[in-house]
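Shown here is one chain on its own, the form predicted alone, set out as structure tokens.
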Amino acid sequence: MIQPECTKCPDILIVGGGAGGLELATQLGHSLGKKQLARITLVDPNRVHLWKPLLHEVASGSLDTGREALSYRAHSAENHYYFRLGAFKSLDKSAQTITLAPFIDHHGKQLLDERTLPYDYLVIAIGAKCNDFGLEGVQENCFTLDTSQDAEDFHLSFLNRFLQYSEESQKNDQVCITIVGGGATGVELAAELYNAVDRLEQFGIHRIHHQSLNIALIEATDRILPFMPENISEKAQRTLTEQGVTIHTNTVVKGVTANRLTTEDDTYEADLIVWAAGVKAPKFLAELDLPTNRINQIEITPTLQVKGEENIYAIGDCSVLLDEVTSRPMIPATAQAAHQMAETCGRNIEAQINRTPLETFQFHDHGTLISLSRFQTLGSLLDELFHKNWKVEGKVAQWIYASMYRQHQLAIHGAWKTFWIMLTGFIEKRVKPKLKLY
């Protein structure tokens, strides 16, 4: 898209292209881009949006990227911003500027020196990735499911082994993977994974079946899903363990090698090993002079700007709002959250244009849902009217689950063309593989 031609239009910067920031491009692009009322743009060091939720099926290979993958330059051309491709990399709060980092290709080639690219107001909306705590050996030794990339690494890997594991001529017992952090990507992921072990038995792999897999689930305080209500955690664990999943609770990972785990009390070994423990945002965010917490969130107000900042917005994972008496984070590091988080903070950044009072934000928690694949979903619904919680299960929980994919859709592409992206993934869901073998 060409930007307005327009020299008093404020420039609006967005530094991050996650469900809260692309969500808030788009909002802005069609409030204030549409109209020439402000020069939008987006950046972000990928090429495409992938929902993060959604990774753990990437990972197992139960969704295919190519397919719900959004490209930030075409949807940039249809929602009135601007995509700059490239890593954020410091900030100059007097000159109101941020810089890109040299952007390297695939080969390693750099093809772009930095840039500096000027704001009005600036969104910085980055995310998080997961926390090793400062653990030697985890980032050597371990996957992630921080990105697609990361997600798609793992699920070659994945489907590798397993290879391996069917044309060896000395029969392996299993293919162990061991996955550290019981929150909603680790049980997801283990869920995830033994559905596909059962769609690779399916397609005809020598040797494989459902018993072929042996995933150990460790989690360092006393239940999985520790967030959730403990009934639901228990559910949860019962369905795992019915599937072949062995879960460690109260099991602190004090050591990582090449496909070993250690604790204080035993050792795992394990052919991949996934890192899915704790949040923390990228370290470089406590070196630009913002307020930041010890996992490098940015402080920000009630009305989403950055402590001792007028222009500069925090939102998403990469955000803390603490509660003044308890100190104590008031909003959950999900998407959910961020989805709301954007909505005020495109409101706000349009009232302060038009010199009208902020709003201050509010979050609306409407329950948590886990999906553990084919096999059960379930969480609980906050009801604000009744002030009651509703847990849900089943079918009905599924059909919520998937709901929540539909209203981030909703938010970036609009109701007709979500129709069609519906239609066009039932018609896909029957002419093409169940499980993503490459």
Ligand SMILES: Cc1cc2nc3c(=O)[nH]c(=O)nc-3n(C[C@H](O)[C@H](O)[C@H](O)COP(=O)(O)OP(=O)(O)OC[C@H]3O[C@@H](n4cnc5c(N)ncnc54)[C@H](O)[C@@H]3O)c2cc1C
The other form holds:
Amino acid sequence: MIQPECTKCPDILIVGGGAGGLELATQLGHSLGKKQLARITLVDPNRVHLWKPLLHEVASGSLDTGREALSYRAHSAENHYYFRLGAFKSLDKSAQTITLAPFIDHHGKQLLDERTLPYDYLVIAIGAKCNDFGLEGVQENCFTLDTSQDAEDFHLSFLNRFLQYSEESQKNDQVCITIVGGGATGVELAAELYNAVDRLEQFGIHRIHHQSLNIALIEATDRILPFMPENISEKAQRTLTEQGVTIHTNTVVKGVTANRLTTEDDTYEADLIVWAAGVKAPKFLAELDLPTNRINQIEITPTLQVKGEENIYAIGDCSVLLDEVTSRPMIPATAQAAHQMAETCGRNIEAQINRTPLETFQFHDHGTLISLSRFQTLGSLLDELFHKNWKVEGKVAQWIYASMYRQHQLAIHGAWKTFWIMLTGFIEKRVKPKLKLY
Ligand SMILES: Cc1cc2nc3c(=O)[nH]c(=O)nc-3n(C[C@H](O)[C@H](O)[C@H](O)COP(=O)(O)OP(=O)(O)OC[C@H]3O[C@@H](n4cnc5c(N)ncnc54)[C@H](O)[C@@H]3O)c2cc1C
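Can you now output the form predicted in complex with the named molecule? The one shown was the form predicted alone.
Up next: the whole complex, starting with the chain shown before.
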């Protein structure tokens, strides 16, 4: 690892090694860290990185975290930045330091005390979690897909529930899963779970077949995928319904208890409940003396600097850039946006160090794609040149969908290593079971 030992070079501290933060650390590691022009440090509470849009596949077992996860420590050594394990907790703007929470090990024992890290430039990229809208019972009774641990946790419960179902034949007719939130996460998870049940059936597990699973998908607005063109929502709804998903639109959850959801006029019993509605940034961001909105996202300027701060940036889901006229968010909370923000943020930090003008972030919306597992992939692509919206589906859509992850891999591994990863992935798919069973 080449890391600057110089005392004078600036400290660039990036908190959060997700879709945006990890790409930024890699970019700056190569442009500044390698040449010893800055000391770059990435902070994350986890030892490994897994690209968040893969979490529904982890939850269903279609994807093995062991294969896809990337060790921050190993990656930092090859990409000219430092890695510190820990969770960002507080900020001292006048001292230009952040504090990391004490590190607790897997037995609940405190392993490390609070630590303070200095910065000349700070980038906050800690993402967001699903929004429980303050509804009591969600935290205690619902699964979420906020982290890979959450997804693994759901996966194990899903397998256990099917084990019970196959062994205790007379007990239940179906395994009932309710998913709250008809956005991308909820819709993609529903499809992945039917795919997983088909795989279980192929393993010949007693009694298990496609109809063993009963999924209810609950959405507060009048259609699933409300952010996508209407015809795509309709097609996704058709595909899910054909698989056996019951979709309840215009349905707002009012209460959650163990295995039960209540709405204005109904009650839903479920073996497992998944909460996948909306996003909200972590609460402590609103206590850092930085401008935030009602869902704790940090308000930024078009240069991606935090409003009123010269040397603090925020990117990805934990940030919000408001339209001056409408006061509406201008950038969606997506991996596509986090990727683009990381690139601009990296260039702006370099410009600031070199005392050259900063650039204004322009979000280029390339469209949205939804993967309904092996049943269908569909979406719309935006052609900025002709200002046209192209509807895509099937193999072409599947290929473009997969290319989003490849783009992330290219940003963090480079072309050569991405090629080898693709090749080993291709081979592993042919030699390993298609569903993780543990
Ligand atoms: C199931 C699912 C499917 C999705 N599918 C798509 C899709 O198809 N297309 C798309 O564009 N988007 C998709 N998204 C959204 C996308 O994943 C996010 O928009 C994107 O990951 C945001 O990137 P980020 O860097 O802001 O945050 P994240 O990728 O969430 O990364 C945040 C990082 O910060 C770390 N962190 C958290 N708290 C702290 C702390 N206190 N201190 C230090 N580090 C911290 C976390 O460990 C994590 O590594 C999906 C999301 C989910 C959950």
